[in-house]
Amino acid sequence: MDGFARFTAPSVAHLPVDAPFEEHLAVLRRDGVLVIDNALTRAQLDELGRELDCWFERAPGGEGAFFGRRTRRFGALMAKARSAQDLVLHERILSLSECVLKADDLGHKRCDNIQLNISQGIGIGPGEPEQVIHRDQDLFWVRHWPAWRQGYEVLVNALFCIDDFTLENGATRFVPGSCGWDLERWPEDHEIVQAEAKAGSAILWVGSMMHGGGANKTDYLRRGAVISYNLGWLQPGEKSLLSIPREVARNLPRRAQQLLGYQVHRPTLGWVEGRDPIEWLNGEFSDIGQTQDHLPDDLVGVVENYYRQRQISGASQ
């Protein structure tokens, strides 16, 4: 022995988008993060791309260090880029997230419904520094819920790369493993690897991945785009209901619709006069409806054998 602690060097896996959704999930669950090659065609990222060039051009850099002060960041990116529905449905990665949030295969469901937690473009510009790193599940205090264990992740992230992402302009840092780690832990800078990606690949990583932007050392931006998604019964960073005026949500895809929030989460969550948010987007009512129970299944069951039990007792007595 030299003396000196051999360790491997670590990597972001990478897989087709037409790899097998099991493989996809494996790698995501063991490592924390993932590359889905060719994720976008090459008339999607130039749509996407054209879109929201004006918003990057016009997007000022941050006020603090965290998100950067040479980093531009804009929301709602449905309401500025008709090409923005093919990042929320992606049909891979939201069924991905989907499996990963709701955890139906692991036997412990989580959540009802998943929604959108943030749409933001980001571009690390020149000279801006490495970010520190993170967790992203920390915007929710996960480490102070008594009941938190490893593998109960409340959000994962897809950043879709506009540009193709290298050492140099800043492409995203991350400690793959991280996400089984105990909390209080620090990565050793050996730990910590580059996610290079080519322009239309898609960077998956879940809440518990500790990450951050990289340094960009180049003299151009390094844009990407970052669709978040979260359990249903949770805040989302993002208020997608504010910012994504009505009129442009009415014409979206349903599912787009419901991700934005116009969903109710069983039991009883987000309802509007005790109906789906979705009818009175579409003026189906408006100051008041009739309202409805918003039960999942097992507890309609519940309901009903307890009246029915009470008919049967009163019945008898």
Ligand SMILES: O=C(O)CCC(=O)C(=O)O
Second form
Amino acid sequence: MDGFARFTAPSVAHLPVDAPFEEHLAVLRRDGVLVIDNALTRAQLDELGRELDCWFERAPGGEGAFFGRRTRRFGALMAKARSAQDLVLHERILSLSECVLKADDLGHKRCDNIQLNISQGIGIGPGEPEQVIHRDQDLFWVRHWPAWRQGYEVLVNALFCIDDFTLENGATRFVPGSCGWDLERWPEDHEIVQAEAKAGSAILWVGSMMHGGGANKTDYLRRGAVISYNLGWLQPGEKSLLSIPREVARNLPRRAQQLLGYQVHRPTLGWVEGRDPIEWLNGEFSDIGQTQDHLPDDLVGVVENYYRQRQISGASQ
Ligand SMILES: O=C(O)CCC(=O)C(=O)O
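Go ahead and give the structure of the form predicted together with the ligand, now that the form predicted on its own is out.
Let's see the whole complex now, leading with the same chain.
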């Protein structure tokens, strides 16, 4: 050692899709961002591109500087493309998101289940400047939560690259490690790095990660599809229950239906007529149902004790 502090350029870690789960999780928790290489098979990637191309063509540029006037966006991916189910239900990414969101690294529980926050095609168009650096958790006003602390993640994003993401075409910019920063700290230019990634990769990041779209200096669209999950008791960013027609939702796999919001977060969030909304989706009742207890584990005992102590019988039948 020569006594001089070494400058280490920030970088975004890449791991293969078949790396051990714990390795993916450790990097995601440590850096707040991770590229999973080959997250999609060639066939899945081709199908995704084919199905979304007409939507990228149709989608207009955004209305404001944040979403980008030359960036084409559209939501409700599962209503537009069969292949979007592969993204929403990507086994490794879904498990990682559940792990990060359901409890922190010390095991403190945050929610029973996660849900789809948004699904969005993002095509950064030629000439789009870089997007302002931001944290997606601000969608939920997290900086105003008096009890918020680092490590309390409220959402996880997975941006699937449909094209190669390059320095020239708008690869997403990240501030690795900023998930551990004070919320008021702003990154220096040298702390920002672009996540170059091959088509078929997925870039994962947590809600407290500072990032933004890159500038597209090429003459073609940089296409990606983002799948975002959040805590099951938060409002989702996108009202997928409205944008995915009921007939489409009925034919989706059960897990996709749950993620869309056809599930109850205990005790009573998201129910319909006191019932799990999946029963309503399946037409098991049409106008009125039998209100059902969905007590969280820690309340079951409290309720049972109450009736037992007061010798109120029949409460458990
Ligand atoms: O498409 C990207 O590279 C990221 C875009 C983004 O972060 C956003 O639109 O909020």
